[in-house]
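As a starting point, one isolated chain is supplied in structure tokens, in the form predicted on its own.
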Amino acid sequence: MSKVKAEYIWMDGHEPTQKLRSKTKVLSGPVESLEDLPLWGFDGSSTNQAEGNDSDCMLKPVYKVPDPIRGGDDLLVMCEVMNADGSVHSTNTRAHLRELDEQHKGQEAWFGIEQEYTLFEGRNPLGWPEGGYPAPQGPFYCGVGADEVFGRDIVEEHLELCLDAGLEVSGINAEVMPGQWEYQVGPLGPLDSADQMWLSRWLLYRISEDYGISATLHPKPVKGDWNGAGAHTNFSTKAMREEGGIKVIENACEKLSKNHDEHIAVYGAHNEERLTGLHETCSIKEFRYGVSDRGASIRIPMQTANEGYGYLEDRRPSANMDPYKVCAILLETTCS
């Protein structure tokens, strides 16, 4: 019987930003469904998820895609972390979104997440001169040419791998700061968008390994007059996408304005370094929304305003945000 290599992927207990961990389980194939993937354990004392004297944690497979690196019947498996007795582990942020997704299924919420990231070679962003700075930002956004774009080979390979894995990546582009890029996942339902975002990040880190490059999601990778890195989250419900939806969107924005601090608390660590009111951001201390306003907390796209229905873009989440938390609080605030 053929063997299947399943890469079990999970979020650890690292603070303030959880990291991804993974290990390989070799199974006798074929694996037709999640039920064919067994529970598995790991040493939680090595991942900030348990004490050494009681260190067993459990991995529960919850989402699988073909492994585009190993190929064949091999798999990437997103897992929830559970305690040894099967209860939800305190670092498991997916479980809460799973409950909310069930609760608000009738809303048919869609999420499209724009993931910005910065490629580093050693201590420098890729393409930056050793110990110095490139030309001021301006020509790099969606640029072309060896003097303006750095790391395209990694970016293109990452895109291919994501598509081969069946992830709903809808685009890529070079970003404002040299060495910085973006890709978009969605639109998808809450759990699918968050699961696919975590798997796409794992693939980004994994493929960057092969090039000796590290990809970072820090919201302000370079201090000074350089753009930060965000994860703008486009969000809509069925009511927002239907005739007259603009009123539902405006109502959602009013609800979001009353819960600004609660959202900022789960929108990523070090976000205050990015949300300064400069570089296409609104200050972390204020909330405002507007049509086509990239300096607002929430941007209502021009097409949405013109047609009278569509979606909103929450520009506050940082690149290192946890999509399980962001999707959950958007549902909680706007659908209650």
Ligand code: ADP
The other form holds:
Amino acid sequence: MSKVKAEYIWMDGHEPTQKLRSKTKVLSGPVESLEDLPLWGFDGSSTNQAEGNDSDCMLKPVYKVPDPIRGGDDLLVMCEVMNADGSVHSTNTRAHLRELDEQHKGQEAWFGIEQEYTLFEGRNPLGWPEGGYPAPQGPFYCGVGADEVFGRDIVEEHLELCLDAGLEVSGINAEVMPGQWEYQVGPLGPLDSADQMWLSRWLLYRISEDYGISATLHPKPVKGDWNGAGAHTNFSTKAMREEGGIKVIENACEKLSKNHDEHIAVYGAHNEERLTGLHETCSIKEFRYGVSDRGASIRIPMQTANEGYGYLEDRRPSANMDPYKVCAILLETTCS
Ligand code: ADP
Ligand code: MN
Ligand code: MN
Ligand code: MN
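Could you please show the structure of the form predicted together with adenosine-5'-diphosphate, as a counterpart to the form predicted on its own just displayed?
Every component of the complex follows; first up is the chain already shown.
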């Protein structure tokens, strides 16, 4: 029996934004289900998840996909972090979404997340002149040509890897700021969309390594007159997707308007640098929703308004948001 390499991936305790960590476990295989993947430990004192004198944390496999980089029977395994006694660790944000998912199953919630990110080569965004600036924004969004897009080789390879891993990526595009890109995951149920988002991020970081490039999810990677990076979260319930759903969507927007601050609190660190009211954003201090309005907090897509049912787009989450937290609070606010 050939060995199986399982890459155990988890979220650390880094503040204010949790980061991904991973290490490889070699198993005797075969691995057919999650139950075939053992619990594993790690040194939590090196990840801001424990004190040195009592440092063991536990990795509990919760989601697995084929490893598209190593190939064969190898796996990528998303894990929840548990305390040594098996209870939920304080940095485990998935556990709460797991409960809400169970509670609101009947709503059949779907999430489609647009992940924007920026490629950096050393201190500069990829394709930017050393120590200077490229031409002003305008031609880069969905652009083509060596003078307009930078990093397409990485982007294409990332897309291929995501699809090989079975992730539900629905598209990619070059963004407004040169060196900035987007991919979309979903629509999927709450846990699937959030797990897949974390795994797709891991693949992005991992494949960029091979090019000597680093991908960042900072919401405002370059200060000034340059677009920030968001993670627009498209959301619907079964009732929103059916005849007359627009009423349910408007009702959800009203609920969201009353919980703006609670949402902003979990929509990503440094988001105030991005949500300025400029660059296709609504100010972080305001809440507005509207049809086709890319300057609103929540946009109701034109097609949804025309058909009378569909979904809403929460434009507030920043690129570095934790999808476990964002999906959880959207369910909490709109479904209860
Ligand atoms: P934008 O025009 O904002 O750039 P995108 O095409 O990048 O839109 O992203 C739209 C996202 O909406 C995709 O991730 C897609 O999966 C998601 N989506 C489509 N329909 C639904 C739905 N009914 N519920 C939730 N998400 C949806
Ligand atoms: Mn988009
Ligand atoms: Mn975008
Ligand atoms: Mn969008």
